[in-house]
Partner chain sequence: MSQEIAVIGSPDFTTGFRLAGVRKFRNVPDDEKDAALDDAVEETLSDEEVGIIVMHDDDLDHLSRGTRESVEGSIEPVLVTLGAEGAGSGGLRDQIKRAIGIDLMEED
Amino acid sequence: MAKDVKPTRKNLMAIEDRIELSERGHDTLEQKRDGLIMEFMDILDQAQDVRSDLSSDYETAQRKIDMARAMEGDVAVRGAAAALKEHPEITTQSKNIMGVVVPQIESSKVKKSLDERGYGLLGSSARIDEAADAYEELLETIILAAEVETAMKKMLTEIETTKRRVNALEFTLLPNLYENQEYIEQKLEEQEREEIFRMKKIKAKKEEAEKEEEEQAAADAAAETEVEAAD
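With the form predicted together with its partner chain in mind, show the structure of this chain by itself.
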(Lines of atoms letter the chains of each structure in order from A and count residues from 1; the text may use other names and numbers.)
(Lines give C-alpha, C1' and ligand atoms only; values in the text may rest on other atoms or scores of the structure.)
Protein backbone atom coordinates (compact mmCIF):
# COMPACT_ATOMS: atom_id res chain seq x y z
CA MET A 1 0.00 0.00 0.00
CA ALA A 2 1.83 3.03 1.26
CA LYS A 3 5.19 1.43 0.54
CA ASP A 4 4.24 0.96 -3.11
CA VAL A 5 4.24 4.70 -3.84
CA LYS A 6 7.32 6.71 -4.55
CA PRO A 7 7.56 9.65 -2.14
CA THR A 8 7.73 12.41 -4.73
CA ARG A 9 5.94 15.76 -4.93
CA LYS A 10 4.38 14.71 -8.24
CA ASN A 11 2.85 11.61 -6.64
CA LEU A 12 1.65 13.66 -3.68
CA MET A 13 -0.14 16.07 -6.02
CA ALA A 14 -1.67 13.17 -7.97
CA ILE A 15 -2.89 11.57 -4.72
CA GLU A 16 -4.34 14.86 -3.51
CA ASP A 17 -6.26 15.15 -6.79
CA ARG A 18 -7.55 11.58 -6.42
CA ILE A 19 -8.61 12.26 -2.82
CA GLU A 20 -10.54 15.33 -3.91
CA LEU A 21 -12.25 13.40 -6.70
CA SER A 22 -13.02 10.40 -4.48
CA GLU A 23 -14.45 12.60 -1.70
CA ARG A 24 -16.66 14.36 -4.23
CA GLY A 25 -17.75 11.00 -5.68
CA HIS A 26 -18.39 9.63 -2.22
CA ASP A 27 -20.66 12.57 -1.35
CA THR A 28 -22.54 12.29 -4.63
CA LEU A 29 -23.02 8.52 -4.26
CA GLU A 30 -24.20 8.97 -0.68
CA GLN A 31 -26.79 11.48 -1.87
CA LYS A 32 -27.84 9.09 -4.64
CA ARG A 33 -28.18 6.20 -2.15
CA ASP A 34 -30.29 8.32 0.21
CA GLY A 35 -32.46 9.53 -2.66
CA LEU A 36 -32.98 5.98 -3.92
CA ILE A 37 -33.94 4.80 -0.43
CA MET A 38 -36.50 7.60 -0.15
CA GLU A 39 -37.98 6.70 -3.54
CA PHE A 40 -37.95 3.05 -2.51
CA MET A 41 -39.90 3.86 0.67
CA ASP A 42 -42.67 5.39 -1.44
CA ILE A 43 -42.80 2.30 -3.66
CA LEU A 44 -42.72 0.04 -0.59
CA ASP A 45 -45.88 1.63 0.81
CA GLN A 46 -47.56 1.10 -2.53
CA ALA A 47 -46.28 -2.49 -2.66
CA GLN A 48 -47.66 -3.29 0.77
CA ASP A 49 -51.09 -1.99 -0.25
CA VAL A 50 -50.98 -4.00 -3.48
CA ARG A 51 -49.89 -7.11 -1.55
CA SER A 52 -52.83 -6.88 0.84
CA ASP A 53 -55.19 -6.40 -2.14
CA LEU A 54 -53.58 -9.41 -3.77
CA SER A 55 -54.19 -11.60 -0.71
CA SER A 56 -57.83 -10.57 -0.40
CA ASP A 57 -58.48 -10.91 -4.15
CA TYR A 58 -56.87 -14.36 -4.14
CA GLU A 59 -58.99 -15.48 -1.22
CA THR A 60 -62.15 -14.20 -2.92
CA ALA A 61 -61.22 -15.87 -6.20
CA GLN A 62 -60.49 -19.15 -4.47
CA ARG A 63 -63.78 -19.02 -2.60
CA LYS A 64 -65.67 -18.33 -5.83
CA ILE A 65 -64.01 -21.12 -7.78
CA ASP A 66 -64.51 -23.57 -4.92
CA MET A 67 -68.18 -22.65 -4.94
CA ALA A 68 -68.37 -23.10 -8.71
CA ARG A 69 -66.66 -26.50 -8.42
CA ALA A 70 -69.04 -27.56 -5.67
CA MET A 71 -72.15 -26.47 -7.54
CA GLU A 72 -71.25 -27.21 -11.15
CA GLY A 73 -68.62 -29.88 -10.82
CA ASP A 74 -64.93 -29.80 -11.60
CA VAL A 75 -65.46 -30.95 -15.19
CA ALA A 76 -67.77 -28.04 -16.01
CA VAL A 77 -65.29 -25.52 -14.56
CA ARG A 78 -62.38 -27.04 -16.49
CA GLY A 79 -64.50 -27.15 -19.63
CA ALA A 80 -65.32 -23.46 -19.32
CA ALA A 81 -61.65 -22.69 -18.64
CA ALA A 82 -60.60 -24.55 -21.79
CA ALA A 83 -63.12 -22.66 -23.93
CA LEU A 84 -61.67 -19.17 -23.38
CA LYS A 85 -60.79 -17.33 -26.59
CA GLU A 86 -59.60 -13.90 -25.51
CA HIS A 87 -56.29 -13.82 -23.69
CA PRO A 88 -54.99 -11.09 -21.44
CA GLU A 89 -51.96 -9.29 -22.84
CA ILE A 90 -49.46 -6.98 -21.24
CA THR A 91 -47.22 -4.34 -22.77
CA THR A 92 -44.29 -2.89 -20.91
CA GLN A 93 -43.12 0.71 -21.10
CA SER A 94 -40.44 2.20 -18.95
CA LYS A 95 -39.94 5.24 -16.75
CA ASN A 96 -36.82 6.55 -15.09
CA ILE A 97 -36.49 6.98 -11.33
CA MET A 98 -33.08 8.46 -10.41
CA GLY A 99 -31.38 6.61 -13.21
CA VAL A 100 -33.19 3.34 -12.59
CA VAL A 101 -35.40 2.24 -15.45
CA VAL A 102 -38.57 0.74 -13.98
CA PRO A 103 -41.40 -0.80 -15.98
CA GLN A 104 -44.91 0.48 -16.44
CA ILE A 105 -47.09 -2.45 -17.36
CA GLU A 106 -50.25 -1.88 -19.30
CA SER A 107 -52.75 -4.64 -19.76
CA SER A 108 -55.50 -5.36 -22.23
CA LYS A 109 -58.26 -7.92 -22.47
CA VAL A 110 -58.08 -8.77 -18.77
CA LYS A 111 -61.68 -7.86 -17.97
CA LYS A 112 -64.03 -9.48 -20.42
CA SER A 113 -67.75 -9.33 -20.94
CA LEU A 114 -69.79 -12.52 -20.94
CA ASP A 115 -69.89 -12.79 -24.72
CA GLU A 116 -66.11 -12.30 -24.99
CA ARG A 117 -65.39 -15.25 -22.73
CA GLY A 118 -66.12 -17.80 -25.38
CA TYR A 119 -67.77 -20.50 -23.32
CA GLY A 120 -71.25 -19.28 -24.26
CA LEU A 121 -74.11 -18.05 -22.17
CA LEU A 122 -75.95 -21.36 -22.13
CA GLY A 123 -72.97 -23.54 -21.50
CA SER A 124 -72.11 -22.06 -18.13
CA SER A 125 -73.64 -20.86 -14.91
CA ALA A 126 -73.56 -17.72 -12.79
CA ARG A 127 -71.13 -19.42 -10.39
CA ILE A 128 -68.58 -19.92 -13.15
CA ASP A 129 -69.09 -16.34 -14.32
CA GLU A 130 -68.49 -15.07 -10.79
CA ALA A 131 -65.33 -17.15 -10.50
CA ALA A 132 -64.10 -15.83 -13.87
CA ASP A 133 -64.87 -12.27 -12.74
CA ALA A 134 -62.96 -12.80 -9.50
CA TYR A 135 -59.94 -14.24 -11.35
CA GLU A 136 -59.98 -11.37 -13.85
CA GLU A 137 -59.89 -8.95 -10.93
CA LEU A 138 -57.07 -10.98 -9.36
CA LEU A 139 -55.15 -10.80 -12.66
CA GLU A 140 -55.42 -6.99 -12.65
CA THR A 141 -53.99 -6.87 -9.14
CA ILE A 142 -51.24 -9.35 -10.15
CA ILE A 143 -50.25 -7.06 -13.04
CA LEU A 144 -50.07 -4.09 -10.66
CA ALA A 145 -48.05 -6.18 -8.16
CA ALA A 146 -45.68 -7.24 -10.96
CA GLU A 147 -45.08 -3.61 -11.90
CA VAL A 148 -44.46 -2.50 -8.33
CA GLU A 149 -42.35 -5.52 -7.38
CA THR A 150 -40.18 -5.24 -10.51
CA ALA A 151 -39.59 -1.57 -9.68
CA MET A 152 -38.70 -2.60 -6.13
CA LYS A 153 -36.28 -5.30 -7.30
CA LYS A 154 -34.56 -2.90 -9.71
CA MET A 155 -34.30 -0.16 -7.12
CA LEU A 156 -32.97 -2.61 -4.53
CA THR A 157 -30.29 -3.80 -6.96
CA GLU A 158 -29.30 -0.16 -7.60
CA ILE A 159 -29.32 0.64 -3.85
CA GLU A 160 -27.09 -2.40 -3.19
CA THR A 161 -24.66 -1.38 -5.95
CA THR A 162 -24.53 2.25 -4.77
CA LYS A 163 -24.09 1.14 -1.16
CA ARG A 164 -21.19 -1.13 -2.16
CA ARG A 165 -19.56 1.75 -4.06
CA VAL A 166 -20.00 4.14 -1.12
CA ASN A 167 -18.53 1.55 1.27
CA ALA A 168 -15.62 0.79 -1.06
CA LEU A 169 -14.77 4.49 -1.24
CA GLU A 170 -15.30 5.09 2.47
CA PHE A 171 -13.57 2.03 3.88
CA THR A 172 -10.98 1.03 1.27
CA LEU A 173 -10.06 3.60 -1.34
CA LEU A 174 -10.08 6.81 0.73
CA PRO A 175 -8.23 5.30 3.77
CA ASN A 176 -5.56 3.97 1.37
CA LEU A 177 -5.21 7.34 -0.30
CA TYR A 178 -4.99 9.14 3.07
CA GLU A 179 -2.35 6.61 4.18
CA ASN A 180 -0.35 7.18 1.00
CA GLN A 181 -0.67 10.96 1.35
CA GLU A 182 0.55 10.82 4.95
CA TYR A 183 3.42 8.51 4.01
CA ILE A 184 4.59 10.80 1.19
CA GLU A 185 4.22 13.92 3.35
CA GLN A 186 6.27 12.33 6.13
CA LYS A 187 8.94 11.17 3.69
CA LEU A 188 9.11 14.61 2.06
CA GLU A 189 9.37 16.33 5.46
CA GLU A 190 12.13 13.90 6.41
CA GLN A 191 13.95 14.64 3.16
CA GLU A 192 13.56 18.38 3.82
CA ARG A 193 14.95 18.04 7.35
CA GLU A 194 17.88 16.02 6.01
CA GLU A 195 18.46 18.67 3.34
CA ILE A 196 18.43 21.50 5.92
CA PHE A 197 20.81 19.56 8.14
CA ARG A 198 23.13 18.90 5.20
CA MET A 199 23.04 22.54 4.16
CA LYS A 200 23.87 23.62 7.69
CA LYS A 201 26.81 21.19 7.77
CA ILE A 202 28.07 22.45 4.43
CA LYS A 203 27.70 26.06 5.57
CA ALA A 204 29.60 25.36 8.80
CA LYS A 205 32.38 23.62 6.89
CA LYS A 206 32.56 26.46 4.42
CA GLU A 207 32.72 29.02 7.21
CA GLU A 208 35.42 27.01 8.94
CA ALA A 209 37.42 26.83 5.73
CA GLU A 210 37.03 30.56 5.17
CA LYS A 211 38.10 31.25 8.74
CA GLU A 212 41.14 29.05 8.33
CA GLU A 213 41.99 30.81 5.09
CA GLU A 214 41.65 34.20 6.75
CA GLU A 215 43.85 33.07 9.67
CA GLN A 216 46.39 31.68 7.23
CA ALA A 217 46.36 34.93 5.27
CA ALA A 218 46.75 36.94 8.47
CA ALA A 219 49.62 34.73 9.58
CA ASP A 220 51.27 35.03 6.17
CA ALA A 221 50.88 38.80 6.27
CA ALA A 222 52.38 38.97 9.79
CA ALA A 223 55.34 36.85 8.70
CA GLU A 224 55.95 39.06 5.68
CA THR A 225 55.86 42.19 7.90
CA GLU A 226 58.38 40.57 10.25
CA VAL A 227 60.74 39.73 7.32
CA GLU A 228 60.46 43.27 5.98
CA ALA A 229 61.20 44.72 9.40
CA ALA A 230 64.27 42.48 9.78
CA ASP A 231 65.60 43.66 6.41
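Got the form predicted together with its partner chain; any chance of the form predicted on its own too?
Coming up is the bare chain, nothing alongside it.
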Protein backbone atom coordinates (compact mmCIF):
# COMPACT_ATOMS: atom_id res chain seq x y z
CA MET A 1 0.00 0.00 0.00
CA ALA A 2 1.14 3.55 -0.74
CA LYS A 3 0.80 4.68 2.89
CA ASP A 4 3.44 2.12 3.89
CA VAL A 5 6.03 3.89 1.72
CA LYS A 6 8.16 6.59 3.28
CA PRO A 7 7.83 9.72 1.08
CA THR A 8 11.47 10.51 0.40
CA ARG A 9 13.26 11.40 -2.79
CA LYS A 10 15.48 8.35 -2.37
CA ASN A 11 12.44 6.07 -2.29
CA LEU A 12 10.96 7.92 -5.26
CA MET A 13 14.10 7.31 -7.32
CA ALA A 14 14.12 3.63 -6.28
CA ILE A 15 10.47 3.24 -7.31
CA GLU A 16 11.09 4.97 -10.65
CA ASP A 17 13.95 2.54 -11.30
CA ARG A 18 11.68 -0.41 -10.43
CA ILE A 19 8.96 0.94 -12.72
CA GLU A 20 11.40 1.25 -15.62
CA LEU A 21 12.72 -2.27 -15.02
CA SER A 22 9.22 -3.73 -14.62
CA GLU A 23 7.96 -2.04 -17.78
CA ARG A 24 10.89 -3.46 -19.76
CA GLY A 25 10.26 -6.88 -18.25
CA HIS A 26 6.57 -6.60 -19.09
CA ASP A 27 7.31 -5.75 -22.72
CA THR A 28 9.80 -8.61 -22.98
CA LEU A 29 7.36 -11.11 -21.48
CA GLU A 30 4.59 -9.91 -23.79
CA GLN A 31 6.83 -10.48 -26.78
CA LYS A 32 7.76 -13.93 -25.46
CA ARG A 33 4.10 -14.78 -24.84
CA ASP A 34 3.11 -13.73 -28.37
CA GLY A 35 6.03 -15.67 -29.86
CA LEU A 36 5.13 -18.77 -27.84
CA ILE A 37 1.51 -18.55 -28.98
CA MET A 38 2.60 -18.39 -32.62
CA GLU A 39 4.89 -21.40 -32.17
CA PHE A 40 2.13 -23.23 -30.30
CA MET A 41 -0.35 -22.63 -33.14
CA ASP A 42 2.13 -24.14 -35.60
CA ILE A 43 2.60 -27.18 -33.36
CA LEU A 44 -1.17 -27.42 -32.87
CA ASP A 45 -1.69 -27.58 -36.63
CA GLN A 46 0.95 -30.30 -36.82
CA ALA A 47 -0.67 -32.15 -33.91
CA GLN A 48 -4.06 -32.11 -35.61
CA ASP A 49 -2.52 -33.57 -38.78
CA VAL A 50 -0.69 -36.24 -36.76
CA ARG A 51 -3.86 -37.16 -34.85
CA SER A 52 -5.68 -37.57 -38.14
CA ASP A 53 -2.85 -39.70 -39.52
CA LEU A 54 -2.76 -41.72 -36.30
CA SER A 55 -6.44 -42.54 -36.52
CA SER A 56 -6.18 -43.42 -40.20
CA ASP A 57 -3.03 -45.55 -39.73
CA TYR A 58 -4.61 -47.38 -36.79
CA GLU A 59 -7.71 -48.25 -38.79
CA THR A 60 -5.55 -49.42 -41.70
CA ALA A 61 -3.32 -51.55 -39.44
CA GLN A 62 -6.33 -53.07 -37.69
CA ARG A 63 -7.95 -53.88 -41.00
CA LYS A 64 -4.75 -55.45 -42.34
CA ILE A 65 -4.16 -57.59 -39.23
CA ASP A 66 -7.78 -58.76 -39.22
CA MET A 67 -7.43 -59.74 -42.88
CA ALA A 68 -4.16 -61.61 -42.19
CA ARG A 69 -5.75 -63.51 -39.30
CA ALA A 70 -8.76 -64.40 -41.37
CA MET A 71 -6.71 -65.58 -44.36
CA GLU A 72 -3.62 -67.07 -42.67
CA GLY A 73 -4.82 -67.85 -39.16
CA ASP A 74 -3.70 -66.60 -35.75
CA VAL A 75 -0.90 -69.17 -35.51
CA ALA A 76 0.80 -67.90 -38.68
CA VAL A 77 0.41 -64.26 -37.64
CA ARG A 78 1.79 -64.91 -34.16
CA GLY A 79 4.62 -66.97 -35.62
CA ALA A 80 5.61 -64.14 -37.94
CA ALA A 81 5.53 -61.68 -35.04
CA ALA A 82 7.63 -63.98 -32.85
CA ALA A 83 10.27 -64.32 -35.58
CA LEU A 84 11.22 -60.65 -35.25
CA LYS A 85 14.76 -60.33 -33.91
CA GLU A 86 15.58 -56.64 -34.23
CA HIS A 87 13.20 -54.43 -32.30
CA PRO A 88 12.73 -50.71 -32.94
CA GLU A 89 15.09 -48.39 -31.09
CA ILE A 90 14.10 -45.01 -29.68
CA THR A 91 16.50 -42.20 -28.75
CA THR A 92 15.49 -38.86 -27.32
CA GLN A 93 17.21 -35.53 -27.69
CA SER A 94 15.96 -32.03 -27.03
CA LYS A 95 15.53 -28.79 -28.90
CA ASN A 96 14.85 -25.24 -27.77
CA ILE A 97 11.76 -23.35 -28.94
CA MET A 98 11.53 -19.79 -27.55
CA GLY A 99 13.32 -20.90 -24.40
CA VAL A 100 11.20 -24.03 -23.97
CA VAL A 101 13.05 -27.34 -24.08
CA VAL A 102 10.97 -29.90 -25.97
CA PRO A 103 11.81 -33.51 -26.81
CA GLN A 104 13.03 -34.63 -30.20
CA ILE A 105 12.44 -38.35 -30.65
CA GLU A 106 14.51 -40.30 -33.15
CA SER A 107 13.59 -43.85 -34.14
CA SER A 108 15.47 -46.53 -36.01
CA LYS A 109 14.77 -50.08 -37.16
CA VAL A 110 11.05 -49.37 -37.32
CA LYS A 111 10.50 -50.05 -41.01
CA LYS A 112 12.13 -53.27 -42.16
CA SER A 113 12.62 -55.12 -45.40
CA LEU A 114 11.24 -58.65 -45.80
CA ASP A 115 14.53 -60.31 -44.94
CA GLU A 116 14.92 -58.13 -41.81
CA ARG A 117 11.66 -59.34 -40.29
CA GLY A 118 13.03 -62.77 -39.49
CA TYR A 119 10.28 -64.99 -40.84
CA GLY A 120 11.72 -65.28 -44.38
CA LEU A 121 9.94 -65.30 -47.70
CA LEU A 122 8.67 -68.87 -47.39
CA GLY A 123 7.28 -68.45 -43.91
CA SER A 124 5.03 -65.54 -44.75
CA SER A 125 2.36 -64.29 -47.13
CA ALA A 126 1.32 -61.07 -48.79
CA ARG A 127 -1.36 -60.54 -46.11
CA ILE A 128 1.14 -60.78 -43.26
CA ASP A 129 3.58 -58.53 -45.10
CA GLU A 130 0.87 -55.91 -45.59
CA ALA A 131 -0.07 -56.09 -41.89
CA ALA A 132 3.59 -55.69 -40.92
CA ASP A 133 3.94 -52.70 -43.23
CA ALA A 134 0.82 -51.12 -41.75
CA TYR A 135 1.97 -51.58 -38.15
CA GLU A 136 5.40 -50.22 -38.92
CA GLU A 137 3.75 -47.15 -40.42
CA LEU A 138 1.49 -46.89 -37.35
CA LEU A 139 4.47 -47.12 -35.00
CA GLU A 140 6.27 -44.27 -36.77
CA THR A 141 3.14 -42.14 -36.52
CA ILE A 142 2.82 -42.95 -32.80
CA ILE A 143 6.42 -41.85 -32.22
CA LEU A 144 5.80 -38.59 -34.07
CA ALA A 145 2.56 -38.06 -32.16
CA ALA A 146 4.35 -38.54 -28.85
CA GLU A 147 6.94 -35.92 -29.81
CA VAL A 148 4.37 -33.41 -31.02
CA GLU A 149 1.93 -33.90 -28.13
CA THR A 150 4.69 -33.55 -25.54
CA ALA A 151 6.01 -30.40 -27.22
CA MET A 152 2.50 -28.98 -27.35
CA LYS A 153 1.91 -29.61 -23.63
CA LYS A 154 5.25 -28.05 -22.68
CA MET A 155 4.56 -25.01 -24.86
CA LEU A 156 1.08 -24.62 -23.37
CA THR A 157 2.49 -24.80 -19.83
CA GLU A 158 5.09 -22.14 -20.66
CA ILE A 159 2.44 -19.91 -22.26
CA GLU A 160 0.29 -20.11 -19.12
CA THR A 161 3.29 -19.36 -16.91
CA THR A 162 4.30 -16.39 -19.05
CA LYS A 163 0.71 -15.07 -19.13
CA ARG A 164 0.53 -15.22 -15.33
CA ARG A 165 3.79 -13.26 -15.08
CA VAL A 166 2.56 -10.67 -17.57
CA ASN A 167 -0.72 -10.29 -15.68
CA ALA A 168 1.07 -10.05 -12.34
CA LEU A 169 3.18 -7.19 -13.68
CA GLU A 170 0.34 -5.48 -15.53
CA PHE A 171 -2.41 -5.74 -12.93
CA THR A 172 -0.58 -5.97 -9.60
CA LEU A 173 3.05 -4.88 -9.44
CA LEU A 174 3.01 -1.93 -11.86
CA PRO A 175 -0.27 -0.43 -10.53
CA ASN A 176 1.16 -0.62 -6.99
CA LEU A 177 4.38 1.03 -8.13
CA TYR A 178 2.46 3.77 -9.96
CA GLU A 179 0.35 4.34 -6.85
CA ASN A 180 3.44 4.57 -4.65
CA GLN A 181 5.08 6.93 -7.12
CA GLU A 182 2.04 9.21 -7.17
CA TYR A 183 1.74 9.12 -3.38
CA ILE A 184 5.38 10.08 -2.85
CA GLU A 185 5.23 12.83 -5.49
CA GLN A 186 2.13 14.31 -3.84
CA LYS A 187 3.72 14.16 -0.39
CA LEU A 188 6.93 15.74 -1.65
CA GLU A 189 4.93 18.51 -3.33
CA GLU A 190 3.06 19.09 -0.08
CA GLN A 191 6.31 19.21 1.84
CA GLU A 192 7.73 21.63 -0.73
CA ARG A 193 4.69 23.89 -0.47
CA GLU A 194 4.88 23.78 3.34
CA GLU A 195 8.59 24.60 3.19
CA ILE A 196 7.97 27.52 0.84
CA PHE A 197 5.17 28.78 3.12
CA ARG A 198 7.43 28.39 6.18
CA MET A 199 10.28 30.25 4.47
CA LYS A 200 7.90 33.06 3.48
CA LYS A 201 6.74 33.39 7.06
CA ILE A 202 10.32 33.45 8.32
CA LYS A 203 11.18 36.09 5.72
CA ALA A 204 8.15 38.17 6.65
CA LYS A 205 9.02 38.00 10.35
CA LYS A 206 12.60 38.92 9.59
CA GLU A 207 11.52 41.88 7.47
CA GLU A 208 9.10 42.97 10.20
CA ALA A 209 11.84 42.71 12.83
CA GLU A 210 14.23 44.69 10.64
CA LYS A 211 11.54 47.32 10.10
CA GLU A 212 10.95 47.58 13.84
CA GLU A 213 14.67 47.89 14.42
CA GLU A 214 14.87 50.68 11.84
CA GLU A 215 11.91 52.48 13.38
CA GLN A 216 13.43 52.11 16.85
CA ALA A 217 16.75 53.39 15.58
CA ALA A 218 15.04 56.37 13.99
CA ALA A 219 13.14 57.08 17.21
CA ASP A 220 16.33 56.85 19.23
CA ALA A 221 18.08 59.19 16.83
CA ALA A 222 15.24 61.70 17.06
CA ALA A 223 15.29 61.54 20.83
CA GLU A 224 19.02 62.23 20.91
CA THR A 225 18.52 65.18 18.59
CA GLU A 226 15.88 66.65 20.88
CA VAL A 227 18.12 66.23 23.92
CA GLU A 228 20.99 67.98 22.16
CA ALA A 229 18.70 70.81 21.08
CA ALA A 230 17.47 71.30 24.65
CA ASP A 231 21.01 71.55 25.93
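Numbering follows the first chain given and starts at 1. Predicted, not measured: the structure shown is a model, and the values here were computed from it. In this text, the rigid core denotes the largest set of C-alpha atoms whose superposition between the two forms falls within 1.5 Å.
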Exercise. Cα of residue 188 displaced 2 Å or more between these two forms, core superposed?
Worked result: no
Exercise. Is the C-alpha displacement of residue 60 equal to or greater than 2 Å between these two forms once the rigid core has been superposed?
Worked result: yes
Exercise. How much does the C-alpha of residue 130 shift between these two forms, in angstrom, given a rigid core superposition?
Worked result: 4.2
